[in-house]
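Let's start with one chain on its own, the form predicted alone, as structure tokens.
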Amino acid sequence: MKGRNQLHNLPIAKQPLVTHIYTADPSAHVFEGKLYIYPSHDLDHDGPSNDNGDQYAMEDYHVLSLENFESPVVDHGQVLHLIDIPWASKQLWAPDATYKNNTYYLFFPARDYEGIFRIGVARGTSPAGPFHAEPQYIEGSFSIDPAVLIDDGNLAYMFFGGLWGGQLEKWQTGEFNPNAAGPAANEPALGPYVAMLSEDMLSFQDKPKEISIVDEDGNPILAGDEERRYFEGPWVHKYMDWYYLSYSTGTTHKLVYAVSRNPLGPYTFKGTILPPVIGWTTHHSIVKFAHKWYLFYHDCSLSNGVNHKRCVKYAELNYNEDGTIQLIDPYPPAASD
């Protein structure tokens, strides 16, 4: 599998899925024959922005669904609120959802009452919610952006982690150090973490492990390589017996990907999926629906570039014959009359 970076002008200049609320960080899944999207919900406020992410002051989650891409988008309303999570103090950031044990699970990050990001879980009987939070966060969890893969043998893996506001660099020793900085530019970049979930999906089976992302020669991607290094938003999907780890580069505002034969890695970097969009953050999911693959992502076009007023969009995702992913143009030119 060779990396490619050719641009394909696909018909993907879509309007936001919804415009009555600001949405971001879409986690898309097919449940019960429908497409369900689990986004974060940006508040409409005019507070200051900073690297700590204080502008992302989200307090609840909504669930969106589609029968197909020609049908209306249904907003199932508020399915979980901060006030119903005993351990959480603020900032319900990017969630994910999955189904197992005849139960729907919503995984989400939030700051505890010491200001440390943890990952919690809520349960429901319907993919549309509502969800009811467990009284405690997952023991041993930290940082943000949980993404859960149900793999062969019904094994469940959670991938997570994000720098800066997501505090990932604060956990390099295994304990939270509020003064810790990231690695030097010439040192290996920090990777996302992965942990296998218990059968009941409410705890980790073992201590989370950092994932290694390497180049084609097997050398670790360095922290100074901002075009390729991991920043936040991990998502793992499987295609043709390969595991695809896609993620945001953060400061260079791209979605990129790496591949492995093992869900635990190491993952070999391959290329870019989505170039920069309007706004600072980039967070996504990849899902197969009705025999096609789709990328769900967000930009800030609905708010004319306000970074904490985002909107969810989608694009068809295509693979080359060798399994590499074709680069998506988020803003292709309009078709000629």
Ligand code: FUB
Second form
Amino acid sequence: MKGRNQLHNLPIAKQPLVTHIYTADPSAHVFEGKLYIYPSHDLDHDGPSNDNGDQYAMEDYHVLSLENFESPVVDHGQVLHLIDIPWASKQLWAPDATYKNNTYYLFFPARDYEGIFRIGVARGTSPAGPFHAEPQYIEGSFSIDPAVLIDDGNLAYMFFGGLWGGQLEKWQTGEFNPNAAGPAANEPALGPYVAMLSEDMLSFQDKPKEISIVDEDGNPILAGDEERRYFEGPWVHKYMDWYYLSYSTGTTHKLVYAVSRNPLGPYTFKGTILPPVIGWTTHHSIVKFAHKWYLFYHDCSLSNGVNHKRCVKYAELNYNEDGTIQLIDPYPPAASD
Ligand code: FUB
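Alright, leaving the form predicted alone aside, put up the form predicted together with the named molecule.
Full complex below, order starting with the chain above.
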């Protein structure tokens, strides 16, 4: 049984990365030659669980790192806590990190004291933290799931947004409307937003713009098309001069992707990367490390399916010759001993 997990009989790559804490929403990056993972740190509690996402009551962040896939995973401990973020009241959801200006930046969503999700930034001198939060959230920021792409080593774009608990529907007019519903099933779906970050990475250079996701004929993906429409968890990576926007479909529990020649879109829908996994949410990142591409994602196998007690995993990601991404099987049949 060498290289296999006793619980699920999975290849080592599809085992939880760590089991001493619950982790989710992994943003993976290569910094200083190592793989660093910035996950949410799921809180084990018996509070309410609903479509508003109250079960995701996280209070701090940890950073994980790996020298390579054979080495042990290092938990660098708590790198930022809610009590040290002056503007945030609760729910430290999916973060991302980036490096620029000789500084490491941790971007993270949380609810402010009015219950509105905003996106904040914290700075550090090491990829392993600790990070020190700015006193205010990023002006003009809203919703959840920031993912930052530094394009050509210079321009920094933040992609963000999530439906339901992530409140994206409530920003359709540019103002927060607590009663706003999403578009009708036959109307274009809401897209994620993108904003260019300022040189110091602490503010938006311009007003966030909505990204359009279209089908092969150039028609917008509709809100009722739940197999393909955007729900949350955007991630943009570049491969062969194409921008790949991958995201979660929420209610249909898939990770899918769309491509564009322009980081601002429009993006053309292409297909599925990961079918549904154990648990309701799905959230990921894609990173190149030592000449191979990897998908980092989570499921709820470590808690036998409890939605707010998730665990981060990874799998190798492969492209076809035409640039499409091969479907990943999260639970491949066990190889015979
Ligand atoms: O972890 C809390 C939320 O669940 C994330 O922000 C979403 O992407 C979903 O994974």
